[in-house]
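Here you get one chain, nothing else, as structure tokens; it is the form predicted on its own.
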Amino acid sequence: MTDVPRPSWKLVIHGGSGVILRESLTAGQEREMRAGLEAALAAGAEILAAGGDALDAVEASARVLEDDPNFNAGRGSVFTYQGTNEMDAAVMDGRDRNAGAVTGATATKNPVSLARAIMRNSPHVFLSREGADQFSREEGLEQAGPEWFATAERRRQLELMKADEDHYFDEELKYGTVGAVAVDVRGHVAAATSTGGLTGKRWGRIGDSPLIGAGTYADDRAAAVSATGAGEYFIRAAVAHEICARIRLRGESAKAAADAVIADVGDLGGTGGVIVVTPGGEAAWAFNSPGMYRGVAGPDGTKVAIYGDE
């Protein structure tokens, strides 16, 4: 008897898209900001060589993306006109649907596990600020000080926000969500999102991050997709479930869905992108800002990218 050979396993990654220009990084930054793609794709990636389960890997690379102060997100999260950090983050198993999600979070180190504590032991999909940040003590999660989440050079873009009265938050998106989607050697996808959200956000803003559907969505039966950009367009268009929706009902390339929601939110007058991954292991990304971080993994090695030319 010849041995079956196993199906590929594939990590895609995004650190955010917006107005990221070769000009607005000095080489040092881009650096920094590579080398925490390359670790976030290295953690999840050793996950899924050793045949472990998707969704353990997007939360790996989420966890390394929080942990970066480079990324809104976990540390490093963007301030609220209030001079707060508020934090969302989703993660789904595309085996059954199964979701947790969490939006207003202020202690957790790493709100991605939040999220998928709430998934794995709470009977609800989504908890909110204070709930969600006792539901963290409960679980014994990692907590954290503001000094863990507050970084000079965000609050540095909060009063550079605020200097301009025409503007509630950070319109150019310079600094975005970060996300994983996965398919490990057993053909299942998952999806993790994590976000700061908006510099300046106010009234308790909730952006698409940590909605089912709009910026996170997984289903076995299509995709995984994790989305960054301009959230309350992502919201209107149900970016994510439309993605899947798409590669589901119409037979679609993820790359061709992908490409086809990005535009239908380009044409509402959104900016950002989504990555993608199938449980036949392809993977793609779209966008239509000038730049998005982001990175891809499998058997064959890896890549990362930031502008939109590479």
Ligand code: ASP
Second form
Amino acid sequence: MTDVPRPSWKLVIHGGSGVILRESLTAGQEREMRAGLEAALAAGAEILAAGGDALDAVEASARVLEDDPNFNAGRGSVFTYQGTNEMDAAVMDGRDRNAGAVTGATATKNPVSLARAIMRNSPHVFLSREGADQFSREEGLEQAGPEWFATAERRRQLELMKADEDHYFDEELKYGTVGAVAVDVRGHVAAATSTGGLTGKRWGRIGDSPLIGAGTYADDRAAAVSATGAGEYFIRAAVAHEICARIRLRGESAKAAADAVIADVGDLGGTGGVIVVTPGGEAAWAFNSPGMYRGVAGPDGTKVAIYGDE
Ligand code: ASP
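Please supply the corresponding structure for the form predicted in complex with aspartic acid (ASP) (the preceding block corresponds to the form predicted on its own).
Below is the whole assembly, all chains and molecules, this chain first.
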């Protein structure tokens, strides 16, 4: 009897992209961000190494980043123009392209788990605002008050943005959205993305993160993708689905597809990045911003990085 090689697992995460330069972070901030990324990788890697599902792993990693106030998701989400926190999240399962998404959630401690509950327990894919909050309560998900999500640093960023009347919102996106993509030992992929959106967002603005095909996509025939960046451009380029389409229909590598689609976003005038894994275990990231909080884990070890030259 010949040994069937055990397929490998892989996990890639991001914690947002933007103008992240060595001079923009203190040594203490940098340590905290790296520790947050390590913790998120550890949570997902534990599940994958034990033979667990990619979907469970990406949810677990995203929850760790949501709970970390340094990242713009869950606790530490950026403020809307009105000074509230309205959170967006999505999950997608590459096995059957089942998906769940939420926009404008205000009271679920972990919005990524609300997205998953929408996928699993509602007949719908995408819920919004009061209805999503109500569904979350009916599902018995852990609730949190505004004081859980709000932080002094995000308040300061909102005041700064409001002082500059030419700006609708902070396009530098220095502190971003979180996301995770994984392939498990059975070769199934999954993606999760969670965000507070953009500082100072108004009028119920929705970014790319919870839009299936824009900021989040997973398909076992291609890849799992999670994006971060100036959402308006990522929506227009249908980034996550476009990467999967290039892989599936043109046979491109994950890296080539990610590079091409981020270049396209750049041509439109947008900045940001993506993380990608394929069912075959290829992991890639691409970004056209100076930095992106990111990390990768597999049976061979773990790596986290922040700056463009790492
Ligand atoms: N893509 C997110 C949005 O537009 C923001 C981010 O990635 O930081 O809502």
